[in-house]
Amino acid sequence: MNESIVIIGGGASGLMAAIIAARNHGQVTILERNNRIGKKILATGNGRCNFTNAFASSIHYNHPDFVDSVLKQHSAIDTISFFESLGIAHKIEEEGKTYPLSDQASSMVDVLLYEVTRLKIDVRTEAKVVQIKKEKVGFTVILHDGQKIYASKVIVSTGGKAMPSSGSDGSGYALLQSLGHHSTTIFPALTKLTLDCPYLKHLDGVKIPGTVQLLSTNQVVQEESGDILFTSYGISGPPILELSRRANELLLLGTKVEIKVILVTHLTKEEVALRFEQSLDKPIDFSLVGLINKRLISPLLKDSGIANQTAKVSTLSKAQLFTLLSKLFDWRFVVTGSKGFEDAQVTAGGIMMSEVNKDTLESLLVKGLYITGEVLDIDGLCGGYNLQWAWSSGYVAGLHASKG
């Protein structure tokens, strides 16, 4: 007898787990709360979908040993492989990010779809599911307008809190937690940081190459570089989401976090100081010209304690350039927080991996019930590694479920 399995979320994880359970003669249906499948996959990448990361390995997410399991299994090769079938064509770029050869999100979800259309997966749209009741035999899946759908297993794919304009709400959590299940606390990864500077507006929109470093209680936690962009709330830029994650969790626990940005990374301290000197008649406003974006100047100085940003060099105590030498290779900012899960990619945080059996993502509470995604506590780094968890915990979840 075949299985009937119903999907709660039809993203990248439960698209996934819905063809991989379908090709193996599983009876499936995809419940979805949007008016469509596959919305969140449309915004990834800048709309381009940075699909998976060609390097991924365990140790790119937080729970290595339990990713590692399931990436055995279906790996970033594997998902390449997959995705060809279907007709993806793909292109490897910087730091192993793999794209569509399209350069679009919606070939991606087009060849998903057809896939689901091919395998005659049933699905259903504006299906929100607000219980899961587990029978002596299978499960009852009741939807919002009372609807009660059985099913001899379930998986759950719901995503997590991040991107809530996709769907995702963080509905996975309560329905799990009805069940038995415990969630870690939840907060939002790859996000932008908010900070506590008063040069914000005069800063906002200033992108630089430079190198960061996330500080707690005076040590360094975590070191990025790349472009550094300054907005009127706080930083963002690709080694500022790295560094989020972390920053929130420090957070939460009380500890006072800051950013040092290192503005000048191609010269020594002794070397700048050296252009000081032969400087001298100088504005020093003018001699910082060409060493730093210029934009970064004005702020800079104030915050050196040099209110006369024009005086030359030579009029300058040795205390403020000390200070102005210090701060163009630690300029610090207090972490106040992030934008939230609005402008996160990811859901750090999620039901406990103790909870979920490693090798078939089976709940080890609840016989029948498997979970794939960023419902899980999993979260990897910035650069396709996410959605390869995606794939790969859909295609485990898929393929035990389907197993009977």
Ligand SMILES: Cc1cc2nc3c(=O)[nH]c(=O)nc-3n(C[C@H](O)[C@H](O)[C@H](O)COP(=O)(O)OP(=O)(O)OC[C@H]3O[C@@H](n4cnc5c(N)ncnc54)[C@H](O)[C@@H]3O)c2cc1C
Given for the second form:
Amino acid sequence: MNESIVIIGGGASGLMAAIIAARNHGQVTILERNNRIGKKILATGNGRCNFTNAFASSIHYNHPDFVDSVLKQHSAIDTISFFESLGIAHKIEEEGKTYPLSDQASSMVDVLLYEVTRLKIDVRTEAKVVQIKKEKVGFTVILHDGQKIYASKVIVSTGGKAMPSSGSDGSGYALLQSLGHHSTTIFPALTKLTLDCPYLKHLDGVKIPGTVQLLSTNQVVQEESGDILFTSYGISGPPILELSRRANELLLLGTKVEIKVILVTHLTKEEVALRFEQSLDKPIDFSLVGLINKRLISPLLKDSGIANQTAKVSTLSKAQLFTLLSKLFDWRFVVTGSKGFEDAQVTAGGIMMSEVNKDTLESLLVKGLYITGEVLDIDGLCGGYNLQWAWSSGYVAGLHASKG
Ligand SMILES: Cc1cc2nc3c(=O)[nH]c(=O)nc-3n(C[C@H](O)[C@H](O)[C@H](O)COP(=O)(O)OP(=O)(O)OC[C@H]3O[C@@H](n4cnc5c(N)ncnc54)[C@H](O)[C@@H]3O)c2cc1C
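Cool, the form predicted alone is there; where's the form predicted in complex with this ligand?
Complete assembly follows, chain above in first position.
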């Protein structure tokens, strides 16, 4: 007998699960609370959809053992082939980041929608699920308007809490908790950080290539390089997104968290000290022109306790020059938090992996219940890894749920 499979959530993992289950002769229904499916996919990769990473492996995720089992069944290469077969030509950019050749996230949604229609998958939009009831055989899924839908299998693909405006408002946790599942503490990852810094107004909009370190009680816990962007609230840019998971985790533990910005990366301290010695007649602000971004000069001098920014280098004390020199290689900012789930690309934490079968993604607590994507306690690095997890987990759940 064909399985009647209800998939809750028409995002990346739910759509993959639906297509694979329907290809395996499942009778599939997608229940999506939005008025359309695939809304978040449209926002991915700045509208270009970095849909996988050619080098994706389990080491790019928390819970690598679990992820390994899932990626072995559907790898990044499988994802590229899957989308090629639907019409998406791909290109691989730096560090393995993979995009559709069209550079349009909407083309990803278009081909998924085409396949969903071709397979005659029943898509019900504006269908918010408020409860899943386990019956003696199968499940009753209850919608916000009281409508009840029977299913022999249920796949929960509701996403986490990142970008709630896309529909993933965290309701999946409650649905699964009411069936006995537990969630770890969830927090935003791949997000911008807020800083305690009096100079943010001056720094707002300054973009510099550089290296940043995350420090917890003075110890370096992570280092990243790339374009750093100062904003009116704090700091952003790819290296900051990468640090944000660990930063938020440490803040949750009540630890003091700092960001160290290394402004000068191509010269040694001795070489910069020599520049000062050779510029004794120059104003101190001018002596920094050509070394760092001009808009950083005033806040950096203020933070170094140099009030007269046009004072000649020769008039500054040894202590002032020492502080300035130190800050060029180690400018510290206290992290107060992050921009939250609204601005985050992914949710860290989620339904506990010890409660899910790593070979099938079936719940170990409730037979016939499967869980995919970000609602689980899995998150990956920036660069296509999170969508890869969504596709792979959707594939595995869709395949095993349709097996009978
Ligand atoms: C701005 C942004 C950019 C990103 N860019 C990238 C990128 O380039 N590359 C990358 O790898 N990752 C990226 N990500 C992360 C990636 O998009 C997610 O990890 C992935 O979409 C998660 O897939 P999912 O299926 O678990 O959940 P989602 O895609 O969030 O889908 C969940 C779906 O479930 C629906 N839903 C929720 N609750 C209910 C309910 N109770 N009833 C019915 N429906 C419900 C939601 O409306 C939603 O459509 C980005 C994320 C954001 C926010």
